[in-house]
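Next up: just one chain, as structure tokens, the form predicted alone.
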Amino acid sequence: MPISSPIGHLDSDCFYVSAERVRFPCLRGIPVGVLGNQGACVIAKSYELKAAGVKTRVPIWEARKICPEAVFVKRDFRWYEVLSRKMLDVLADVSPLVEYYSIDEMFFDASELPRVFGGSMREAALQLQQRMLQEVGVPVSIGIGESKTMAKLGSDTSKPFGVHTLHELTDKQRFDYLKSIPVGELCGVGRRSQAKLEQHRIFNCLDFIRADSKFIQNLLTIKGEALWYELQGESINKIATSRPPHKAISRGGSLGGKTAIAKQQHAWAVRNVERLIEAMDFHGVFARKFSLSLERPNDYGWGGHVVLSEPTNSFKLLCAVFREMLDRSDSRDKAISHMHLIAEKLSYRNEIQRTLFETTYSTHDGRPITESPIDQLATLKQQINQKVGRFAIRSGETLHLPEIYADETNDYDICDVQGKMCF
């Protein structure tokens, strides 16, 4: 097997619950669930709650029936980000390269661990695990291997609070280990890919690497071939210390239930437009293509898009664009449970020539929507919100969602945590 610089993967155990237990120690040792938008569904659970039979996305009223003694708290992504950044600081102190993969997962160059902590790689990883627990208060699992794929497999299979140093295995130990991992456990192999592989009698990771690499490429594209090499111990996907430029920016998610009321659906669209523009402003981009995706409970979804003649971030124009798409989505009198707004065909603002004149977008029914080169009201709203607080000033159309803005947990979402490689 090829030898390369060891890569580590650190994954927090039940991160949202663990973060709540840092500030509320009374939650330790009991079943705990973290609730999502409007406290409707369980988005994270402790091992105790999982053992009781509660699954992710179960409504709170069902979870209470399954586990009456459980404690449920609303999510607080601002607090979770504080601990996440602290974890990054600890890793940066012991590793020359750290990748902020997600709010609770980091890849890192593990080559310096034995020097920093002393002892073998495994002993050093155990000391890092203890340091993270002592300084941050969050239990983590750590995997170390020759590639990111192997490192992540190591942390996944060592949970909870375990350490796997896969790069130190003998060939026989490695083959036995890969044979024990179903191919569907590989990061990047979804249900459809798993089904394709199983049709060709590839059921575990050992079957996967024993297949021909070109066959895997034909079956799962070049991404599948990269996984094949990574499982062989060749590092294809390097540690990225900064996030590459976005190809698309999206905002939205669960509505915390469902609604068939047109005014509420429009209000959700406007709320997400404000969030989308906020994200575009943060990254300094305009967009030309805008897509809307809707999900309905126990029904098919709907998707549509509009491509504009010029890139924009105009609040007035985007509200009209998404409102029109919503109106022609045949969603009237039909309940919606999820809504996603996506901006694509991005352009950096300092790389495009803006017009000095008004531009017009014609809606589906022929109504013209005029965009001014400088939206003074939107600019003023942005300036005030930056000083006073997020959503201090917002569109009047969002008044149909009073419970959302009254609940502080809705002020900050997981997608507002910047710098992560995913989500």
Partner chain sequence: MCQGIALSQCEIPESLIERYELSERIIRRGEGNIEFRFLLAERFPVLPLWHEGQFLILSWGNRNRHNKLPVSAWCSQESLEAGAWHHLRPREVFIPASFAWDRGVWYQVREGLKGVVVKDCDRKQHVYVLTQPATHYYEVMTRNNREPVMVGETI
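Now that you have shown the form predicted alone, what about the form predicted together with the partner chain?
Partners and other molecules have been left off, which leaves just the chain.
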């Protein structure tokens, strides 16, 4: 088995609730549920609420019956990102390699921990945990292993506020540990994969590693085989310090309730175009293919796309493209509950030669939309928003959403936290 640096996995304990407790100490020790974008479902819960029997994704009207004393809090992703970045800073201070896996999970090279903190790996991890609590205020669980899979298993099984150093286990301890974990707990083994494995009498992680690697590959593709090696202690999935290039970028989501009002539907499309362009700017890409997906309650959804001759990020052009698709969807007088805008066929801006002249896109009814290669207004808007804050300057066409703009927490969604590896 090749010797590699021990990998750490740091996972915040009920992160959204912990983040709220940092700024509102009166939430400590009580059952707390954080509500999602609509105020309808519990998206995160404290251990006290979990102990009362409330599960994630439960609607609030059920949660309050299960736990009448629970306090519900509105989500604030902007604040959660502030704390998440602080956690990253602390980790980057003690580790040469850090992967921003998700808003509340990070992988890191743990080899330096004993030198930085002194003592054994376990003692060092405990000190890191304390430092995170003191400097950020968020309790975390830490797993250390030879691979990312083992490290994540370690943190998962040490929650809450625990430390598990799996790479220090003897073979017997390791086998006992793997035997105690159902195979469905593995990150990457979903319900279907679990069912497939159980058909072959593979119920726990020990059964998994005792199976033949090629058999696992046949059953779960090379991703399953990678898991097999990782559980054996071989690091296959390396710590990634930057995200692989996107194949597509999407923005959208719920419309904050359903709406059949055409002006509001267009306003949402324009707002989502602004968000989409912002994300494309962050990644430094233009796109050529744009898709629109609509969800209508009690009706079939609608999907359509447009492929342009030139890659672009032009606000004017994209507004025209999506408005035209919206018109084509025949959603007038039909309520829409969710809208998703997707940009595909991405090109890095420094890798393409753009035309120096105006380009024209013809809409479905033959109307020409002209795009200037230099859109001074869009550039100015981008500069002001970067300096003052998101949506400080926005299109007048989004004025039909006063309630959305009245509440600043709507300006930020979990997908707006840039740079993380997964949702």
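Positions refer to the first chain, counted from 1. None of the values given here were measured: they were computed from a predicted structure. Rigid core: the largest C-alpha set superposing within 1.5 Å between the two forms.
Shown in the overlay between the two forms, fitted on the rigid core, is a CA shift at residue 25 smaller than 2 Å. If you fit the rigid core between the two forms, you'll see the Cα of residue 170 move by less than 2 angstroms.
Taking the rigid core as fixed, one finds a CA shift for residue 152 smaller than 2 Å between the two forms. When the rigid core is fitted, residue 251 shows a C-alpha shift of 2.9 Å between the two forms. Core superposition gives residue 403 a CA displacement of 4.2 Å between the two forms.
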